[in-house]
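There is one chain below, alone, in structure tokens, taken in the form predicted on its own.
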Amino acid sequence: MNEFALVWEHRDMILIGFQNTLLIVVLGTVGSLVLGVLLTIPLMSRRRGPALIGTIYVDAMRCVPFLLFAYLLYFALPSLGLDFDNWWTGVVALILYNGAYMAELFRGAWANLPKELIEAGQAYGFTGWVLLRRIILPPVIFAAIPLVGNQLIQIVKDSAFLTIIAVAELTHEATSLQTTYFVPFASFLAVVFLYWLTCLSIESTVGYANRLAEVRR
């Protein structure tokens, strides 16, 4: 039987993996964005302690390969009493890892904010969380949109590594299919196409969001 015909016949395996990948990417994206914003606050703090802790965490994540980090988390969480299954371990790994990159992107955008903007907000009586939410975060997020888009694509690519901890995502299902029926070219070409479609959708969405941000500026 033709390789592509065989892959089409068992497309349910690929589609299940694709569905899992999309869900993992969505959860990983939302979680890493939230973690990135939270980490940016200590990174930009004038107090040495919080800034040092935030910097150590971000640097540690940026220096560890994601493949190794996913493995480490897979074996570390049970020893800490956290009974996560493979799927949720993969999601947590994506969030903790990519949240550090998001924080660095937001930190750079925050550092480039005009001081006059923050001073104007303080002059109007904004302080603390209100100043952060109303004055600082909106322009920081808008400025970081193109770079965040690149990181979202990286999350998609990182999700493929979760096959090492037996998460039933797209690459894992393609590997199972080619192992069972020995159709490596057709099965992997199919998932490459689906990854490409996913990244293309992200690029289009980020481009649209960036155009909206330009209008608001």
Given for the second form:
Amino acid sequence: MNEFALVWEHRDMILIGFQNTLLIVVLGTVGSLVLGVLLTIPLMSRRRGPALIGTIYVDAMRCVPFLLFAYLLYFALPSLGLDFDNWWTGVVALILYNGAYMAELFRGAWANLPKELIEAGQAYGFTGWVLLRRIILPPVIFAAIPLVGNQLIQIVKDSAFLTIIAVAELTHEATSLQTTYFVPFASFLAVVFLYWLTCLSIESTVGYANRLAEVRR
Amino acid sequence: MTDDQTTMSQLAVQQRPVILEVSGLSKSFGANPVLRDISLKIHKAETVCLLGPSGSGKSTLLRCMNWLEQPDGGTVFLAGQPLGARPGGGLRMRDKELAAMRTRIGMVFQHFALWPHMSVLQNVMEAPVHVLKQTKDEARATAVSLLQRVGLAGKMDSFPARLSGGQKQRVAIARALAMKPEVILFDEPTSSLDPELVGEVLAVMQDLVREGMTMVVVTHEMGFARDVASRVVFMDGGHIVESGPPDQFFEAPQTERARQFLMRYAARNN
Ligand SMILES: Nc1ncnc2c1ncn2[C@@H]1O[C@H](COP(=O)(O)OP(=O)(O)O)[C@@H](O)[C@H]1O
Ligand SMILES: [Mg+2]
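Can you swap the form predicted on its own for the form predicted in complex with the partner chain?
All chains and molecules follow, beginning with the one already shown.
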């Protein structure tokens, strides 16, 4: 019981980690959704060049363990002359990595869209960006909501790996707490509880969005 | 109608301007020739019913008329202006030019193809606002009056998923009308409806005929074709086999293939 009291005493550390995790997850979510949508466009393109480039990117990301990718980026960005600190490197890693998964989800939803729905858009004079924005992407996104929900939870879990590049997120703070005060069980249990809370709120938000989307599919 | 009157009204139709013309149209899917040298003129305020067995190329012909399907040969003219390809064929129009011409042609699909993420009202306003660049107020006023006209004023804020098939198709017709098209193409508009819902859609279409809309209708509703078509075009194997006034087509078909088609149809519906 002593252990938990100790963790409670140093709760500000854990809370800083929690704050960082939440912020990183929110940025990672927004960024990977945007990247996912943008990547879906070349993936679904009838032109071979863009489709190939999109596919190579998505496949490359999906076959690298996130841990390694975060490491790679951490060392690669400075040598490319990009001066990101650990925190932003972590966010960029999450976005680049999960954006590929998002793109794949959206691509699947797009491919399953009834063809006539898009043709109706074309028949009524929609083209290019307006066709995409008004006719194609909204139903694609509505259809993908449940799978996007799963991916958001993946982002939360991936964010824990950012401890290896010393981002002060939840896992990182728990680790330093336990190495300083030798309270592994209590500190890890505390952060597991916070991760669990985060995922629970993501799930209920996604569930709510899904109910809104239901009638629009 | 006496023969004389038929001839007179046919004559009158021929003198009206041609809204849509296809000339020498051909189309294959791979090695499968689906349209072979089709030529057809649709005059203003005509209702042309396209009949024919399944697989005869009716949908493909309709879809070539607005270049949803790109023909391999031949030309489509909208009010005398080539559509899709540049005059003389070959070169494809730019997407923007093609889109601009498509706004003048309405299309109603077999499976409705309403945009599921928009309310009924938004479905009808969408293209007028985002393609024709009408103001929202203007588009809304038109949409509301069209929805009243097709009997769906009470459903304006519903989403398509909440409507019956007949209601969906009436929304789709209102969506077409909102563009004030010069011609509307219908591809089996009642084929995916429960039998008891067919009537409400045909009634709306009959209204359009009465008001002088120009329409091309692929249909298996022989009653509709017989009652309201100004001309019946019978297709088989990618050819136009026979074309004429409905009285003639149904009472005295000129070709063996049309006779067989009508007999098979009669047998199925007895
Ligand atoms: N997109 C397509 N790809 C390949 N074959 C097609 C395609 N669309 C239609 N066809 C073929 O073309 C023929 C005519 O089809 P269609 O125009 O739909 O006939 P109908 O509407 O008269 O039933 C059929 O044999 C059909 O299988
Ligand atoms: Mg068909």
